[in-house]
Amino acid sequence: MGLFRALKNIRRGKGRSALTLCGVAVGVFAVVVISGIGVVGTDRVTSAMVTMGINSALVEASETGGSISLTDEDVTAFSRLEGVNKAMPLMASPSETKLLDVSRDCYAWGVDRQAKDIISLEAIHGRLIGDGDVEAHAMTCVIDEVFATQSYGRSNITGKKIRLLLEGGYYEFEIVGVAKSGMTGLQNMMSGIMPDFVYIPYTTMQDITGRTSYDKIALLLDGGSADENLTSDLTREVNQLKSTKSGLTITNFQSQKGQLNNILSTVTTVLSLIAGISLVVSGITVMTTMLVSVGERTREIGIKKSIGAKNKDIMWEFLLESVLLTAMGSITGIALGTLVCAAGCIAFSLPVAVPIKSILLSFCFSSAMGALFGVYPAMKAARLNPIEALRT
């Protein structure tokens, strides 16, 4: 009943209420959309990082390290270190492919059988690079799903041939498998920046490039132990083994992911806070509206007091009205914001993610704002002297 009366009073202020409602809606809309972008971004980065293997780490020459070549012995030695489960040589080379006469940039990785575990490679069609390929220095390759669908229109293209430009010459490889690419979203989003990945036996890569050493060694760390301490311990040990001081660095995906997520969530939080200012502004609008409404209804307040309304009754009446006004505004803003978020996700063919937490938060925040900024007008109304109010 009280709610119904409040609604009726809001309707009375037609244009004014509508404008106030819009103000609140815009503020909430901004918060929802910004945090929506944040949530989607974080999701994307997380899934991209998961692709790389959460327990994986990469040993490579540091920028200052100069020419340190990693060898088979190093691979074996590293794999025996405390906390390390497996080690795999990893070679990388920027390349270009020719598939159906269309050339495109790609990135070739020389890997071995352990790619499955160490860099979380997963075959959705065919198979991955196996021991046989490595021993035979076979001209076989695994390409990622996005690459397959984008060039062939379907993902299962095992058995097809692909030409790779390596060290200035084209080599023909047989596609033996298609790998699931967890970075689909990221690659879609940054297409052109993020090249497609092609995996070939590292021995084949050595043959073509004429290098016997490796650029990097990928490690699979013992489950759950991929923390900062282990990384720094390992860095020290690895450098000892190669008798350098700091020629080698270890990149731990786990900590990298943490860092990236931290940055992302900081940025999102800051942006949301800025958007939150608009909520404060809309709170002030609500206050203005309510003050005008109190002024307009002074006589009514006097009448109500003369027939027994307590200060408290008047206070609640106005407070309920301002909270309801903001709540309606924020529901409108949330609806619009969610729609825009969903539409955006669909437009960029990302999985639809809705920032539930920020939605709830901004709803509560704006309602609290309505209450907070409603208190002053409501108190003003409640404290009116009934005789003076009746005289108006």
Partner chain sequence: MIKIRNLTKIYSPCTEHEVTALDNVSLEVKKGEFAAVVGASGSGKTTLMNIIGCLDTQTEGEYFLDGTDVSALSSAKLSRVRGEKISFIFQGFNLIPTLTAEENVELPLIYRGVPAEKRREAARLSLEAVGLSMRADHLPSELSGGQQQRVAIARALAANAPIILADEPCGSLDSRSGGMIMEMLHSLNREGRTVVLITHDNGAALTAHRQIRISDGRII
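Having seen the form predicted together with the partner chain, the form predicted on its own:
The following holds one chain only.
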């Protein structure tokens, strides 16, 4: 009964109630949209970093453990550690290439077929280094897209020859594939060293350098366990396997992922709080609206009191009207905000993300604002002297 009476009273002043409702809706709408952007942004960052090799890590000798060598036995042993999915040997060397008689600095990597998964290497033309290349110690290579485009003006240059400087001499390799640039785990872990990467079979690099050990071992971490704590645990375990305290180090992107997510979360929270200020302002508008309503209905309040209505009955009637007004505004803002978030995600071909937590918080907060700012008008109405109210 009280709910229907509150709705009836809201309909009395349609224009005033509509403006108040819009004020609440705008504030809730802003909070929902900003929170939705934050959710989508966090999901996209996580997805992009997974593509860039967020779940990969590099094991290598530290400055204090420069004499430690990594072998096939270590590759096998590391692949069996808890939290590790795969392990791949890596050879590495700063180098120089000659293509079309133009010399360019680069970084040469000795890899195998697992480079696709472990360091997120993706072929856009041709193929990647395979088992056949490794077993045959083939003179084949994969270069990155930027390198190909800057050399030939196009990205597809499979079948071309390239000369690679290793151990003081130039060796000719056939380009069997072109890889996507800027998105591999190695390019991100080794950022700032050299822009151009050349990938060759690690066995071929061993033959040329005369080495049987590896410079690094790349690990693919389990997606479900690839957190920051895993890095320290694995560092301890690989050092135990090599009978050293700190001779080996592990590099991955987990800490950077956490930092980026924290930054996004902080920015989203701050913007949501700023948007939430409008909810406080709308609360003041609700109070103003209810005070005007009390003034208009003074005689009505006097009549109700004269026929037996108690102060608490009058108070709850106005308080319910205030809360209902803000709740209706919240629902309107939530509906519009969710619709805009969904439309934006669809327009940009992104997974639809609805900030459920923010929706619930904004609804509860706005309703609380309605109750808080409705208390004074409700108390004012309840304390009216019925005789004076009837004279109005």
